[in-house]
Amino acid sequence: MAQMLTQTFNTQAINTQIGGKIAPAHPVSDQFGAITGHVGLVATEFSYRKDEEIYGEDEPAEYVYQVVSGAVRTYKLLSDGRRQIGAFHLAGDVFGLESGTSHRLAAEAIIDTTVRLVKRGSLEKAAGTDVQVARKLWAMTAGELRHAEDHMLLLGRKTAMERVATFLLEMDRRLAVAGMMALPMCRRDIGDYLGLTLETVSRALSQLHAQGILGFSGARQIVLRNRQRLHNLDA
């Protein structure tokens, strides 16, 4: 069951109520925070358990979301039961932006996750009267479109090894801390994102490890030892 917290955005900081106490404010530096702060919107914060649904496919798209902590996958179930993951959303990422009135994909928490959300109608109203808000919303929408185009190319034209290399470079860019990336998603998630079987993903990772391109430091902790060779595989 998702737990709810409510917070008011301002242009300087966010005060988050946790367990009845106000946590120290922290600066808003992301596009989503800048938009909500600029127009003084009130956001609601929810916490979800691992694998808990945030919203379902074809449900009304009434809110826009941002990951505060944790990770989210958006996916579609095909008619034969297979799952295609469209994107992984990490801390700071915005998701749930839709061109229509309903969600094209479902969204689930990959691990214990906290998200904040604002009413879509409030954002659209603000964008209708504020050019700055409209531009930032367009920038976020364009970013999602660019990712969808890149993902379509990956699924349609790249080999299994190229897909895994692309994924690792993406996660390295978005997740790596001190040279190591701790993946929140399991290999089955990775396979469903790349259009590969679990066995193919595991085999590709093992090959990259054997070639000295990456190292493992735990089940989901990966160190890239030779980024140039990985870039060459991606190319």
The other form holds:
There are 2 protein chains.
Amino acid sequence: MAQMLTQTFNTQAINTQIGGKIAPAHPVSDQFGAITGHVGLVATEFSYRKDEEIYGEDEPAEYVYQVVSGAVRTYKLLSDGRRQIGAFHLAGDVFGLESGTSHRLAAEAIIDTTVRLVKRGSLEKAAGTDVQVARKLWAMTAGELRHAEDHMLLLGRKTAMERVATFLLEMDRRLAVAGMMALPMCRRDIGDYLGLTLETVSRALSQLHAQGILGFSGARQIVLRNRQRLHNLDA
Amino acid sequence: MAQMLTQTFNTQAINTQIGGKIAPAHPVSDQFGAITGHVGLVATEFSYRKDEEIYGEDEPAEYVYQVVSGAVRTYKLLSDGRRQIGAFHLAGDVFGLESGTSHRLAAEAIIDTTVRLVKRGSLEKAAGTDVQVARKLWAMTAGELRHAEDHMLLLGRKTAMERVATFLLEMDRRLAVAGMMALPMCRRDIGDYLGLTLETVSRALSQLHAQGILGFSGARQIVLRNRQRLHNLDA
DNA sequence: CGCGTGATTGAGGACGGTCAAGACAAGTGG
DNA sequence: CCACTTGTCTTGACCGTCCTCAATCACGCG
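And the form predicted together with a further copy of the same chain, for comparison with the form predicted alone?
Okay, now the whole complex, with that chain kicking things off.
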């Protein structure tokens, strides 16, 4: 967490197109606001540059974060460098919430990113007196668990094309604006999320493009032209 | 949950060797007792025969369960029958705990199994008044999330041999008695847990046997003869 | 003791990985 | 404004791990 203190405070690097501001397309009720607003905790804003580490695996979990703008990947590494990305966190998403004392996955900014953060201790304290807060923390962890369970099915049993189809539908749901999505992450990140190589991801996308299921305007700007056929490709 | 009402109440089918009674090798503090004891909830005992469904995917989560004796698998299915087992639950383990209203995975008894169960609603109620209970429920869900995150790394990035090595070390830790483990599940279950086929699991085990890393006394009775070498095989 | 389910083993094939070359886009500096 | 750099993405050829299909084996149970 040392870099937080030395971090140059970027005057909110505006993420041109890719990434986007806070104000998620589908406000499932502001995850953080439901807590901070309710209890009146102090939330600080902070910024990270592209590829900057936010916290490391097994580091003490001092803060809980919410993405204001930008995007974050959380991941685990094997000793030889193989990486599994557990989740992508986009504007509005909370990440880094732990019931225990340390972070189970590392976190990095995918692009220039601004986060809001509160001390874990203060949340714990609030949860100790306010049962509504405690309930909300549990629900957020349960939401992450649900995603992880779905993702285990993908990683263990889906084909490459099914994984990419699932990914596109997930991102479409989470960050599409006006029918178009601007992916903040590169092909390698997508591969490490889906348990594939970047080449396999690229080939699957090319194939979907050739079939007219999606359109490109730049490698990371994607329009889904036929969600139904994509859904059929997803087991 | 219909079968619960029609269930013939087996007079506690004693699981000869395989499975085992409650009294886990490593009592991390009784998960259930910490709650039921504290609040004085009514816990009922119930039994399921081998391969019997305990609840289905997306079924309303009416109860929370603890394995008394036997073993349980929780899993998700794709439409064409491909299956991903998310976790094995052994004596002492709690399963079926949901923050939401429905079960995210289906649950089946692997062998004849006895469970203790309490109504989800009564736990919720207890959590609403007792902050300690609320904290414990959160911690249990967080524990499941930790396992799922580790398992995503396995499913997305480990080789077949690494997966089997990880599995053996996990089962050794969880159910070894006197240096030997009696696996309750078949090769197909192991494969569906590890994202492999049963043949690949069998080949990996045979290879480990040939190398003297483990010994068999029956296909499901395994002795680890060299945990260090097994740990080296696990990335 | 014989049957049946589950486990092992083998042969062949397919899907995705590896390695490598080239295309493309965005940003930089002359 | 354009050449150059750099990182990313695409595409191709080949390879290897794991899957599929099949036969046999062996253990556990009636």
